[in-house]
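A single chain comes next, written as structure tokens; it is the form predicted on its own.
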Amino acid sequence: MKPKITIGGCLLILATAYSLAQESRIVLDQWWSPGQDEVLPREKAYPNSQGMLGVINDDAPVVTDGHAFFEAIGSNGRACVTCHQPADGMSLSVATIQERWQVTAGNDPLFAAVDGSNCPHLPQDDAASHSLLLEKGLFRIPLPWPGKDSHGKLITPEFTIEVVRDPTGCNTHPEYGLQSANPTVSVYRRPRPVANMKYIASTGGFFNIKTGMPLDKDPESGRSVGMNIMSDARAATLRVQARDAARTHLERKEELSEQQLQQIVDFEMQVFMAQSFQTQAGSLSDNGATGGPLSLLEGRRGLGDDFQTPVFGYFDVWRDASAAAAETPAQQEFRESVVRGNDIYMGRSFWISDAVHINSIGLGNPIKRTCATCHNMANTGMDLAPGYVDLGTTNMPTANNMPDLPLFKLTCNDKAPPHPFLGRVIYTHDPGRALISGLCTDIGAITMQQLRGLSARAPYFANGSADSLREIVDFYDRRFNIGYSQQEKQDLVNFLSVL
């Protein structure tokens, strides 16, 4: 029987260590440096603000000495693990980023000029040059314009791009900007978790229901792919993504060897993470015994958007105080709040309107659905279909809330269908999928992320605009005029905190 996401027999010891660390304000050394050359055990738990994150290697402990994911295989001293830290849910939290700046006086490879600063031309020893990374966890993503499709063919975009606001100076810079010899659009995004990829990188049928077009294909096998790996769905597979990341983020000059490539992909497909202990709920490590969310390793694939097959399970043990074996009344009260949050997530319907790739695909505008309608992938809470949608996190008027990000004016040409809800002139700080597809309809569409391990990797959304779980809930409540009560909001926050 495979192990579950768990702290195993060491749960009590680790929970005690977490408690002592919190009380004594000890900063635990959780950072994995390139070339650290230690064994990443099969199971490891890392403390965070809500308890413990569990990380499991489904195959075996990983010997990191010489391993391409853990070694500095590029030219800037970084490894893949630099931006995908186990303690941060295989992503990177702002708290960790700020700690690395303090510990290394800004000299960690994490802050490499290429994308760890607001723009490479800025003075790299100045914290202000890294403000987007230090304050919101955002890396610069330089994308060629026009871009290329999944076959490497130059696209013919349906819109033009103008730079309206350029606080980083990168989009108007003569070497790095839109008018340079190699026209480039710089957007700023959070690193996505590379865990639980068994589900996220799985195939997704044949057609993209967001567009009605065939799904992208694996360039090596020719099979359709799910298109959920990247924020803009530009990488068809983990192999494609690894090559791109080595070339850009690690500034590697030559192609990865087949052995290096396979090491990276094998690790990403075997590593799982989820919150495994919550300070108020207790152990989350055994779904059947304790009532917590589904175990990842023994979980199922496919849709989980109804009460027959809920995304994260039923939490039924926690519904019944007499059966839940809670240690204290406070623990049982919190667990009951989580149950209510799960029920809201699965069953509290609200009107969704003016969201591209939800309301624009023939389902109606508005439509009455639930959180789980879109966050429907069993075990992860992603979208089983390609997950890129425009929720309004990047386009106006929300774009005005982040003046430290660039602002672009995109004008759709007369022959192209306009954006379904924003017309032909759209202002955005990240065109999202449109930078890859060239389609007006895709402007601002960003691939949603999984909900596992949220407590380990704040801030949230691709642009880091939500600093806390409560801000996620508040955003959706405002965006769709849901009208959650304060208790419902807290129940949802508690539910998200145990995933």
Second form
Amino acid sequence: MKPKITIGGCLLILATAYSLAQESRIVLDQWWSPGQDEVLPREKAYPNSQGMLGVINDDAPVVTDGHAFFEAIGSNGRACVTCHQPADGMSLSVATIQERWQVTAGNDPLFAAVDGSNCPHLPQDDAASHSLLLEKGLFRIPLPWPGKDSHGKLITPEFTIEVVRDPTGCNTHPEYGLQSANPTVSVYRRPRPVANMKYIASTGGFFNIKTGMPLDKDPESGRSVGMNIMSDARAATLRVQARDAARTHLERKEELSEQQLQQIVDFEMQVFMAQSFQTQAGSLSDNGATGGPLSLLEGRRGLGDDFQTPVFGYFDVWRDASAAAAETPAQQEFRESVVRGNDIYMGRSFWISDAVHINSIGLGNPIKRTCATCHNMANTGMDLAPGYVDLGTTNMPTANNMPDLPLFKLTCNDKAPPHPFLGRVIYTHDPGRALISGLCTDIGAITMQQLRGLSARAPYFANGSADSLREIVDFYDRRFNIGYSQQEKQDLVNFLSVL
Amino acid sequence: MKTLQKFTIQVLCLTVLLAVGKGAFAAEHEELVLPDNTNGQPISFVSCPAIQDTSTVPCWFADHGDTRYFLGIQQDIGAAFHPPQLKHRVLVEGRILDGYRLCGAPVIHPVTISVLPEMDLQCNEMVPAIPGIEPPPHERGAGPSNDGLEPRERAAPQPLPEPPFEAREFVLSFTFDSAVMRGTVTRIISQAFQYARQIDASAIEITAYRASSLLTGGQELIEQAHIAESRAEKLHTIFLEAGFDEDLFSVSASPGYLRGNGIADHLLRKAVIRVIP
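Mind pulling up the form predicted together with its partner chain next to the form predicted on its own we just looked at?
Below: every chain and molecule of the assembly, starting with the one above.
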């Protein structure tokens, strides 16, 4: 037997053991605590329900003792790693959150009142006060209203905001709400994966082709940025983001030091992650397949919505049954399904309609295209242009039913160009980019996340409204009337699960 | 090496094609080039657009009277024709091109399309594919593009101007009731940036206009009163963001509006950037 196969087989056994452990509800502790002070190795694989996620630190093993990303440098006992866990694709799955609640009887700093509860005024030892986090993996994101533009200037919004439904009590609260002394809108969002940042934290040209206006700029260097960080693209750079995260999530009173900032950004720029092993498919980087995190180190940045350099070309070797060298018919079958899923993603066209910043930018409404039209960035499946798009995940009437989320009514003034497909009165769970830009046309536009490590970090969409990959596919099928067959749905799910 | 790459690509394309089984991909075609048609009969109207499926990319139409005219096909953002949007009426301005039928319909060419900003839910006509009705030859199908290995287009650097420098005007045109700068406009703005930097401009004047469009039926459609200011303000912001000094600018919105006469009225919805040495 070739040693390769032995390793593959070994991984298979591990993964099977893990699935068994899952089924018998044994908790495999992969939690990384703030101040754990161990070394995060150069390469490590973490089991998840689909197999394994690989995490690579390209520079060197990370000495986390004293490291600003890994130490509780704020006032609430949290570190950045609290919500950006290696085992969870540098994000945080709801399964992990529930596990922490159980293990710590709700006392983990993760559940801090500030944003780890539905609203800080609620009784904090009651699980119901943390329901959005425990059920959907959502943190409260309090944003000042009106907000400031990237120069720090107060914006003049094109719309007013009314709170129609306030299940968390936060948006109508006298201290935290819209009518408080510091008017604030609370929306609820999933953490985003902090890895593969080489692709995401990029610079840009001068114009944003989606809006025709200049891209935001790095306040320090003055260079234009790609505007793909955070659901609403409010952080121009990772440095801006880190300062904000320390002040909000960590409740740190003083500014981060230059050295801490540098340490955080250096770490973020060199950590890569992707699914590396799939229980049925086996290794994702053997025999010519190039999945897993390794190929991300040297990967190309750019467009992948073309035949020659596809967004995710990792599994093309599996097209050829003999080259795929499957060990069992089941493995062969799964690999073929992944290949079909990739072809659906790249090539199966449907009518993309009423999606602002895609259908409204000169492509036509509807446009007959594919998943890769929006998710076009090589290696990550984000949008190379600023990726905030109103897909309909937060706006009525297309949003999934989320009765526990706040509901806002936004009314645009008469002079403002209306939201192209919803007009001037819009009901939404999260105005997204519009909370930053104040533009009516941006209401409900959410920056797409990278499609890597999905198996490690359910639920999905910024508002956690899809519990599984299947629910994502079902959302698209409904939203765009695609008419996928059961087989096509399963192929897409299998494909997404190996990224 | 190169042949190998090409071969792999072909195999890949073929596999994708077979897998999808619909043939919904680009055939490698040159785009169809239509004659200038400078003397064609002018036509301007507002109506709901209609979209019709084909075996590849859809065709776009709009009705005037009893006639359904071909406007263009779905391509890419860089294409000259930007299709209409359902849920919106469209202002069509152009000339009737005699002797052509595309996607089975008479053709308006050249054509300017303005998606009217307010919604109209009655504009919702999608026609299924009709056998035999196909789009003209085109570059991009309904799937990925074919230019993955082509170098990205870069704006060709303009030759350095020689002194003595002269004042130069850069004219931008907009769709009806809109101040959005699409790619054609931002390219001209970039040229203005470049010239202003090259000659170290002492002043930059921005004048924005609004206009009316005279429809074929005799009705005059007038842009909203605030749209000239919107255009002027946005351009001002864009120049400041590009790093030009506030002191250089005089920015104005022309009072009143320019009156269209039914011929090339789209050229009146404009802004003029004057770069002065």
